[in-house]
Amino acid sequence: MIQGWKAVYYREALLLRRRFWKTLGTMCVSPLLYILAFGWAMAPTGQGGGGMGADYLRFLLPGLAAMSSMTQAWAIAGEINVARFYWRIFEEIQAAPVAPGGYVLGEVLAGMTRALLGVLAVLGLGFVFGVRLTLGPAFWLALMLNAFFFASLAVGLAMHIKAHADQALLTSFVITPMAFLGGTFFPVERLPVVVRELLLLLPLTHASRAARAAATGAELPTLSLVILLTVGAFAFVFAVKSVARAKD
């Protein structure tokens, strides 16, 4: 049963609306730095104005969009644990007629909303720098499946965190390595076979490949979308079971 999800999502939406401009500004900082550092300073010269590698920026931007969808969806875990440890909101939800599935769905949708906002921020920065991409349904599908997985994983793991400080530790060991190794800044096909096969175990690698292919008109890796959908379903079930255990 998933009753109660609307109330959970509505609470998170109100919080996001209240801090909208501050949140949006924060979402723009990292992508802007990556565009300047990797797209401007380190890209090949002679491909665009000011020494900026236009071809590399077209490669980089879908990866940044995928990474942003990951980090912003994952950020819902921080919101959950602030509510758990400081405001005791989760205790009130435990007493309310909200099913574990409903709570997870509401939080996952909130995480996906944040992810969508983060992707729009990246695309807006790309527009400022003159990058034009093909933003068809496959592009959005890849990023939303990516956000669905990481939001579900965030909700599930948040239930197992015993202190707010542990959230940063989890981010350092899960999100940060994936951000740099998931094909955001470089094509994984250039790596040795063993390393490439290992990186294909990362969901962000598949999200980056699918989003990049859709945005640049290349052949869409359908298998990557299937993998994202599959791991997302497992993560959602894990989250529901974790919330049910926490409520017990």
Given for the second form:
Amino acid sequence: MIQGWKAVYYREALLLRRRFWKTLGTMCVSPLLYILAFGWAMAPTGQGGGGMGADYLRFLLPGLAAMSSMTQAWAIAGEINVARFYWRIFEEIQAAPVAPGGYVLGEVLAGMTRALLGVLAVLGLGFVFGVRLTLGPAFWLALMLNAFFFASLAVGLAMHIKAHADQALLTSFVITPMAFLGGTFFPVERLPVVVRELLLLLPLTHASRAARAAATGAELPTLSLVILLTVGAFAFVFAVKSVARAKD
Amino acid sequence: MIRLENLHKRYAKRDALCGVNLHVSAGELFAYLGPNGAGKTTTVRILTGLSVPDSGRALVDGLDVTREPARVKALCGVCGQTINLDQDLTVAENLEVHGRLFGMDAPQLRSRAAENLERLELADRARSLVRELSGGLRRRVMLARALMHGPRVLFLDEPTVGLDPAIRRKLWAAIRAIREGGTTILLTTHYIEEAEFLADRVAFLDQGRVVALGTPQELMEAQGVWAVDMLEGTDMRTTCFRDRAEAQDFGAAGPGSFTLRRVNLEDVFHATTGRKLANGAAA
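Following the display of the form predicted on its own, present the structure of the form predicted together with its partner chain.
Whole complex next, starting from this chain.
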């Protein structure tokens, strides 16, 4: 059922190792800009973070970590598309005795590895800017569940798109809005009820909430973790079915 | 070793395969010839699990490719038309990933990689990134990779397309050596000389149908021994003869210049379908 996952993961790990510094540098750019613009330049003046002042950076960082785990896990779709549309390497994997579940597991773990690296990059930047967070198991669990969901979704959707450009479209319409509205930059609790309830449908909102609570010592929203686990399981099954059907 | 039974495949508005029946014996090098779009690659894609037939059966070593895909895949090696190597990995890494995909362990990987790199004269390129290699070297890496897990059946889909003649001949020698090792090979090509040089038997595929089948010698002898090419307007007209003198006289009696040569597989395809193999156009 999951035959071949190690080989699929190994391939992605080799590619990541070869491009490690370039990838790490890319992962740092957006978080650094957000920290500089919203957390550092605007927050002390009260213009950013809803008047939270210097504490805003401490609020922002777990949100950025959640956002980074989402975008980096999602980025595995780009790798898959390059392998499918440009280099045709997906066909090499399809011609091998690799089970659809094995392929998905290997790629999802690769997405989660990228996500972990992205989170470490955010935390490293936070450290440079003097932010200290509590990084207990609950923090990592929230972010890895988030990465699991988005990597699974990415693998599944990558099997349905017909061209690399469609992937950019999905990112523009789904991932980018979620990055801004999923509780990364502001507490969704401050929004009107209707909007808040809508934003609670986004998995990233739950990841941000859980990671923030774990990092700041607040009470852990267990329901958010359960939701992430549930949607992750659904996304994984969707990805396996999509890979199994990806022929012709 | 390979059996196709009434195989049909249709894409959108086009029939790619229309009831193909074929049998390839164990250890045979079988060439599957036809113009672009004849259905050669579709057949290979079905046999390697990349496509599903609409009807009919495809069997490898008695195993149905749609019912037991994992077992069939474990038996087969594929060297596709498109170079699908990981450009950012080294030659050795590409081979290693392939071996792992087929469940090979570390000692097996090392010994098989060394053996195949040696066999295809790639040992000194093991640590080179694929993106730094020439087209000919990449083709050899494709072949080395396909052989990594010791397949009993090897599918070579246009393995020498785009290569210059010298490199093509080098690859032919490698393919012959693989065949002499007992591997069954299904070779798709539109290069006549490739099939003539390598194949034990040949099938001509045209518009999704097998239109001729036999050894190259049998197929050519059925047309004659000598061929006369004569230019008629902008078209080249070819006529085949058993007797050289008769062919010579026929050419000499024509209105213009002519070329006398031996019959080849292109003539067989032309005589069978009325098309040129090179572009599939009606002649």
